[in-house]
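So this first bit is one chain, no partners, the form predicted alone, shown in structure tokens.
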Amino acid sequence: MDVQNILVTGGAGYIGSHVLVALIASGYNPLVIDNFTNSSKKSIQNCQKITGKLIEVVEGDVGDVEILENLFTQKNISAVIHLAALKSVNESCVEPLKYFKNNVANTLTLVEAMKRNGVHNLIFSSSAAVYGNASVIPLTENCHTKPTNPYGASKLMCEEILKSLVTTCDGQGSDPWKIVNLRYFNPVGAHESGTIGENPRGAPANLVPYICEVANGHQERLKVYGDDYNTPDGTGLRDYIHIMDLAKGHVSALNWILKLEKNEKCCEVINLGVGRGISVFEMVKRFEAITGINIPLKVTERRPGDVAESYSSAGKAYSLLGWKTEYSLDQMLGSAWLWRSNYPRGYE
């Protein structure tokens, strides 16, 4: 059989290169979209040299048609893994615009191209932040959606937007859509290598690599936005997953829908979430006690957007795709400040 091309919006980034990395461990050919804003091309010089093939990266915006028209017809795509997007909460809610522009419009603009070319298979990267303030906890996919904040919204309008296209059977004929919205929680951690990992631009948003920083003196103390949530230490909690464990979710996922019957359509919506949270105290004295190394903090006020709790249940993922975290939390910190210890500022 026939290697798959599989096209990687947002290839370079942060998750996208760790799904390289699994793409190729599990035979799949990758192509990169990406237009580099919030990404480098050392990614994916490093993700090269982990597993030893080529990956093909044409540089641009998810939202340039003729871009997307020259790609779909002149490769051979079986499927798109989505990840192209804005991210922050609190940016966010400073510049909405921005978000729904990024995030919605070109969407829109990517899944025309795939209609047009007839590529109906599909994984986006959603968000654990389309639940909001959940009154059910741990959140399952059948949690009420309300978002707190524009990025959360972004992504919620794009679900229902692909949820349309399998409801409607827009153009389809006897080749329906096939998607999977991966819904993720808080990714940490890097690749075992400790040459790929998260590389924010400026100042992290993050809680771990907000820690590294610290950690390697690039910052004089972590800010703790909030120590009076309803929560056992008043910090919030989330849903840490290890970068790779949500890397290898989206290669199930993958998997799950080239399987499925070729007249069969679906839209499925899936967690990706370890399924317990952990404080933000408890997280800088399990880095501290894995590093030696204390992490001088300041509580300040609550940003806007954030929740007291997120954590989820990712009994679906088992039991469509097979899926399960195997990754540990002293894992997921070690490789995050082995990464960081390597790159102190970043690829920069």
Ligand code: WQD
Contents of the next structure:
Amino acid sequence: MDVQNILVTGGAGYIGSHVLVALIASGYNPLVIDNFTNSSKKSIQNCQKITGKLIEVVEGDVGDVEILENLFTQKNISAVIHLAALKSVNESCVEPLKYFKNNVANTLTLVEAMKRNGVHNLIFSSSAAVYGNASVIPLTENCHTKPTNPYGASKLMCEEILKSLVTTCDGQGSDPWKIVNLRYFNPVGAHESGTIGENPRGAPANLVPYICEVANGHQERLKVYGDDYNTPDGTGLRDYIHIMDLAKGHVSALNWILKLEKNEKCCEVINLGVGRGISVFEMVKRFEAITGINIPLKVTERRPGDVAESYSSAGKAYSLLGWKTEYSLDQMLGSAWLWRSNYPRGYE
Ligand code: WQD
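Alongside the form predicted alone that was just displayed, please also present the structure of the form predicted in complex with this ligand.
And the full complex, kicking off with our chain again.
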């Protein structure tokens, strides 16, 4: 069978670059559209070195109708994996309109272009942020969604838009929409080569990249955002998942969609997590144990928008897709540190 072309929006980013590696390893041919506002062409070069494959890249914004039209008319695209989005909880609280424009408006532009060109297979990058303060733990896909910040709200709005493509007239006909919304928990770590990884602009907001910045001396200490939560050690619990497990989850979802009958429609929501909550203190202790590096701490006030605990029940991903995580916490932290050690300042 011909190699299938998969359009990956935001393919040069942290999630995107690892998804490219996983797609190629599974025999797909990824095409990338990326505006490089929060990513680097170096990640594409390193993906090419890891896979030995050339990766076609179109520099541009997912909101650019002309670029999308050219892509869909010139390339035979079997499916789209839509990763391009803004993802900082803090920033979304400061600039909400930027998040709704980028994350929601651009998703609308993309699915309109897909519809015009008869491409109805879509994997959407959603987030555990749609759940907000967990009503039930562990979180299953049918738990109540009540995001506590514009970032999570933008992701939930996209899920609602995509659901309407299947529940309304768009969902009829001989080739209806086939959509999977993947709700990421906390992706961490890097590919085993240590040549692609999380490359935030400026001081990182997320825990593991910040710990690495303390470990390499770029930051003096880790601020622990509150140790007075109702959790075993008082700090926030999160479901950390290795980025390569997350990337393989995208391929499992794509394989599942492409195996459906042509006249089948779907819009599934699937959690991608390990199914276990780990605290901030536990993460620091594990990092120190495997690297031998001391991480100075300072407990400060809680961070606005944070929840006490967020971790998944990952049963549906296994029962529907046959996907489950394979990497350990030590591999998550060890690979994150290898990446940071190889690229202390990220891709320059
Ligand atoms: C983890 C824990 C903090 C930094 C966010 C998004 C989520 C996803 C991942 C996209 C919390 C604590 C953190 C620090 C700390 N993004 N912490 N000191 O906020 O759970 O999730 O990023 O999908 O949608 O919401 O991740 O790594 O920022 O925080 O104490 O310097 O570490 O309070 O308990 P978060 P995080």
